[in-house]
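Only one chain is given next, in structure tokens, and it is the form predicted on its own.
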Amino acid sequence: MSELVIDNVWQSYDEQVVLEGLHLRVCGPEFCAIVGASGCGKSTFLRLLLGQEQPSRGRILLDGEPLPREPGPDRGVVFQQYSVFPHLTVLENAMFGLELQRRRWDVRIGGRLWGRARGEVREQAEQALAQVGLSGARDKYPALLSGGMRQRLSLAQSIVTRPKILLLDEPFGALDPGVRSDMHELVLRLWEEHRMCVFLVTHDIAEGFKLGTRLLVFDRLRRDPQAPQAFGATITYDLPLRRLTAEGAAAQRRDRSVAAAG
């Protein structure tokens, strides 16, 4: 069951400071959401739980050990706008990340799978397509696709590496209601199923209540009208929510008692 420690970090770009002070614990399959005013630093924190930024100041860890300094599969990812690959059909952008993690690029052949190691990709990608609705569109281009469809193929590229770490950028947002709803409940179904720990960035607190075993509220605690870039984000609520695992109870407990002895 995977830990995720956040210790002391802060994120600054020059003289904006954007996090500060970042203490977080999570223990196995937690669904944590995540709001707050814009710009205060939401989803610079989902790039550095991704890799694609390192901390200015603190430490990262997962299962003891320091987050990768690069995406990688142990971390799957899902943003508003849809991260799907136009020239590629439905089961061969599923296929794609796991091609990522099993070939060695060769001009010569382009840099595809052959054989039985090409047969197991194509099953484990028709699995993830098969989990999220979309066995019957696997030939068809994601042109052809409706925008749930779209949505429900970037959840296949995720979750077809069986990641620790599912991370969402607000990806309902472009939704109609309907389809935002069905989306709930394939996320949820997929998380009880993969048992992965999700963090989900929403500007919507009510979807965040409807999903989430914790809710992390990101603010501005200090403010200076004369230098508006001093101070940064940081968690000033980690409210416990439905389906709360005891190993995360016990993780809140710890982490308050760092913030108030910090």
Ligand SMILES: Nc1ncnc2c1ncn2[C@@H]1O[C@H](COP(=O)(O)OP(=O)(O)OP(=O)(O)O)[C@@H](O)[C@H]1O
The other form holds:
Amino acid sequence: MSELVIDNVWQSYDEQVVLEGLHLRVCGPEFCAIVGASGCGKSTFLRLLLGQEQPSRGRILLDGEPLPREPGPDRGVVFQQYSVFPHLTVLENAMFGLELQRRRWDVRIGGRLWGRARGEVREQAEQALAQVGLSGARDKYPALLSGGMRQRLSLAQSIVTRPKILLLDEPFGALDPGVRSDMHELVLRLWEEHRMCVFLVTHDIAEGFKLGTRLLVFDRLRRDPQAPQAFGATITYDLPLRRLTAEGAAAQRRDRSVAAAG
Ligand SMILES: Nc1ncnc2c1ncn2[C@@H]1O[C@H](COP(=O)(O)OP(=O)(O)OP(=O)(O)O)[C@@H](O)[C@H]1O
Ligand SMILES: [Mg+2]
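Based on the form predicted on its own presented above, generate the structure block for the form predicted together with the named molecule.
First the chain shown before, then all remaining chains and molecules of the complex.
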């Protein structure tokens, strides 16, 4: 069970304060939906959680330890724009993160994994593809996939290392409504199965209410028309949506599908 603590975090770029005084504590497998005006710093917040950037002030602790100063396998990420590698097949894309992780610690022969190590990586990648429903497309290249399938592949890439935290930055924004609804089911199922803490940035408040156990609203509390860059956004509301554990969410989904079948 992971605990994430955001302790008085600020982020500024030169003279521009983007985020100020963020405080947040998230324990265990919560699903935090994040909403806020365009440009208020939601993606910046995710980059801080990813370790891609360091806060200008304050601390981020994961299980009591400062967050590593670079992205790692304990944090997965999916962006709105497809982030899969076009020159790799679906399976190779799913294997990529694990190979990178293993290569750091494991056998390195000619820069490639081989033998048992590669077999294990392949097996884990195939499991992740099965979880997102892409087993049948394992040998295809991303150019042949629909937008929804590419986002499924991005999800497979980000869960294959079994992260404690999954960061989703408007991952469904470019998808058709029907596909988006399938992706909602998928992401809830992955959240239940992996028991990770999810942060989902969305411009669709209904999506936030549907998926989140908690809704975080980012906004500026202070504004100075003479100095628009002087103040940043903070978490103005932290609303509990449903006090659900992952098991509770699974039971609720089972009830819904029984009701739909009846
Ligand atoms: N690396 C950077 N250098 C300078 N300014 C930056 C950098 N990253 C973000 N900003 C600025 O920080 C502000 C917040 O950007 P951010 O992308 O986090 O907003 P957002 O809430 O995700 O917006 P949107 O909803 O449009 O995606 C913007 O004014 C942006 O220009
Ligand atoms: Mg953004």
